[in-house]
Every structure is written in C-alpha cells, then in structure tokens.
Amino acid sequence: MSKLVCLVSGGIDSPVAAYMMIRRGVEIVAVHMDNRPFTDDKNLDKALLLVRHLQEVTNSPIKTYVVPHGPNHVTFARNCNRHLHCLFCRRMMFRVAERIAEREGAVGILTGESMGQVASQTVQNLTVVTQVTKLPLIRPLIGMDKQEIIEIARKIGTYEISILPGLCCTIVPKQPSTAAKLADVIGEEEKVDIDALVEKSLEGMYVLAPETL
C-alpha cells in the first residue's frame, strides 16, 4: 500500500481529497500545520474532528502531525513582501510535510489544491509552491469548482465539521500576489534562515495516535 502525507487543515477541500485517496487504497498521514495565534482553537479543533472522521468513515486509521506555523507567520511578516506571505506560508507547510514523508516512509505529498480557487492556488502559484519539494504533489480535486467539492463533502459527512464556527487566518495579506515569480519568492526567503524555522517547526509538533483522536 501507497503511503501519502496530507495536508488537513479545518477548511473543506483537504478531508475529501484525503477521502478520495483512501478510497483508492493509498495510507493517510495528517500533517496539521497549527496557525494560531492567526487562527483560533476552534480550527485545530476542526481539522482533529475531520481526521476522526474518516477514519470512522474509511475504517482506516490516520496517524496525525500537529505542526505549529505561527511562528513562521510571525517571521514571514517581519522580514519578508507581505504580497507573497501566501507563498512563503505555502511552502513552509510542503517542506515540513517533506520531511516528515521521510520520517513516515510516504511516497509523496497530498492537498486539496483547486485551481484558481484562492490566490495561492493560480497556475503561477502552484508552480512556484511545487518547486520547493521533491515529492510529488497529489492534487485530486485540481480540477473540481468548489461545488463540486462540497457536494462530494457533504455525502461523506465532512461539510458539516468543516462549515462549524472558526477564526479565518488573520494575517493572510489584503492583496496576495496571484502570479509570483520564483526568482522573486526564493529573494525574499534568503532574508530568514528557512533551514532554522524548519527545525524548529519539526521540534515543536507533537503526534497523535489513530486510537487517541
């Protein structure tokens, strides 16, 4: 059996592309990248509800990263084009999930990716998000609509955890570039030690048992 890292956050998307990956015999490991204090408890919550979710659903048990990501906000912010904190935030979360693929033994990297659905998710974006790993990227509802996503969310049960009440990123900036250029991203991280926040960020995540969630 296929292993996979994937990206679940609280939102609607993630949980039915883990789903649809299951469903097709691939191992889930969560990775939740934890972005309090620019979110709230609610979403951890959220995204813990989830993942319970579908290992009632699939009878498949997910292991589950909690990854704190404030922090690289807060870095981010401080040193770096607020246009681009989208992408920086973007691929913090896939080096992150890179490493703990390795530690996992997982064969590539899983997101609820839909293009042009939000301004990190543009054709130059996604390009750009792409470059910062080796794994390959597994983008199953790339190109759904949003519609399309609930509509699959709501047979499976997810829609309704995912629509409960919680604190959207706050710091998420009023005009994110929705065509960066590599060459520009890549400038801006050299003025923070990405290598150090990566560390860090593998430090201070904790692991949650399938049985325990």
The other form holds:
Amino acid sequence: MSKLVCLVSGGIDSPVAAYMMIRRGVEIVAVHMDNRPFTDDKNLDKALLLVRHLQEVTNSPIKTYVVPHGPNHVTFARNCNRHLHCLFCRRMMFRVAERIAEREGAVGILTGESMGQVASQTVQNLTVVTQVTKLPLIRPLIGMDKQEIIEIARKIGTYEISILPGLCCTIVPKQPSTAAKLADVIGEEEKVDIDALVEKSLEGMYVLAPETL
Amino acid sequence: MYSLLKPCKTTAAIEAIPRERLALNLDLCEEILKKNCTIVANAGVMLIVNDRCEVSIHRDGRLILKTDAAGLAEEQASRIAGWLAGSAAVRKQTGSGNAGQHCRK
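Hand over the structure of the form predicted in complex with the partner chain; the form predicted alone is what we had up.
Once more the chain from above appears, this time first in line as the rest of the complex follows.
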C-alpha cells in the first residue's frame, strides 16, 4: 500500500483530501503544523478530532505528528518580507512534511489545497511552494470549488468538526502576496537559518499513535 | 483606552478596539508587560502575552483576547490598558479609531 504524509489543519479541505486518498487505498500519516500562539488550542483539538473521525469513517489507523510551527512564524515575521509570510509558512510545512515522509517511508505529500481559495493558493504561489520539495505533491481538491468540497465534508461528517470555533491564524499579513516570485522568496529565506528552523521543528514534534486519538 | 469588544468572526476570541488611533512600540510594551504577564512571543508585528487569558497585541493597539467570556475579555483588556497607559510604548495618532479592521461587526 502506498503511503502519503497528509498536512491536516483544523479546516474543511484537508480532511476531505485525506478521505479521498484513503478511499483510493492510500495509507495516510497525518501532520498537523501547530500554529500556536498565533492560533489557539481549539485548532489543535479540531485537527485531532478530524483525524479521529477519519479513522472511524474509513476504518484506517492514522498516525499523527504534531509539529510546533509558531517559532517559525516569529522568525519569518521578524526577519523577512511580511507580504510573503504565507509562502514561507507553506514552504516550511513542506520541508517538515518531507522529513517526516522520509522517516515514514511515504512517497509523497498530500494537501487540501484548492486553486485560488486563499492567498497562498494562486497558480504562481502554488508553483513557488511546490519548488521546495522533491516529493510529489498530491492535491486531489485542486480544481474543486468550495461548495463541492463542503458537500463531501458534510457527507463524510468532517464539516461539523471543521466549523467548530477556532481562532484563524493571526499572523497572516494584511496584504499577502498573491503572485510571489521564487527568487524573491528564496532571497528572503536566506535571511534566516532555514535548516535550523526545520531541525528545531522536528525536535519539538510529538507523535500520536492511532489508538490514542 | 478600549471602547469596543466584539466577537471575532471565528467566535473563538474577542477583539478589543482602541478608542483612538494608536501606534504601539511592541518591544517597549514587552518590557512593561513582562512585570505582570508571561511573554509568550514577540513577533515584531504582534506581541502575545498571557495573564488571565492569552492576548495578541497588535501594533495598532488592537487586542485579540483568546477567550469567549466577554467579562474576562473586558477585564483583561482593562488590565493591559492600565499597564500601558501613559507609557512611551503607546503613541496616539490623529484620525479615527481602528474599528472593523479585523473582525465582522
């Protein structure tokens, strides 16, 4: 069975993406990038509830990694171009997911990204984000609109969990770039020690076995 | 200092809006608030402290209070306003207030 690392937030899209691939016979390892203190505890709770629900509806055990991402936000906010913040955030997620994939023997990274839904998900920005990893990025929702995704989420029972209260990421810039250039992003990232941030994130992560959720 | 408390659109937090347009020096705020609060993070664009609840303090003076209890949020906003009032960390700017920048009314 193929294995994918799936980035799972507390939102609507990523559980749907995970469900679709599990249904196609893929084994999922969930990775939640913990944005606290720029979100709140409720977001982590929701992500874990969603993984537990996915386990139940698919009858598939899902190992879950929780990775501290807040310190990465602080570093980028203090040192790099604010407009590109969401790109730095996504690229860090993929770097961490790639390392977890190596550890888990996963062959790719699965996300709930859907074209044009938020600032980081324009064609240009998705391209910039994609460049950061050698692994294939699997985006089963890429061409779907929000309503289609919500319909599936309702059908599989994740929608009601995803819309529970939770503080949205508060460090999103007021004017996020929607058409970033790879060279600009790389230039900004050179202002910080990316490798050290990745290592620190991995040192701080913890793993939840399927039966503990 | 704060005139308005309203639920964030996510309903997971309450936002306090300054009555006047403000510009906060968050590094100075950190120096002042660390006597009374735990400093959670200073991201330059936002200072996060923990007292009765966790609070994100923005450079324009807005507070995001991570509680859904209005009374607690109001008390926490007053405590922070009291600690910062009259300090060099807070500069008043001309013009109207900040209402409506982050959350739905």
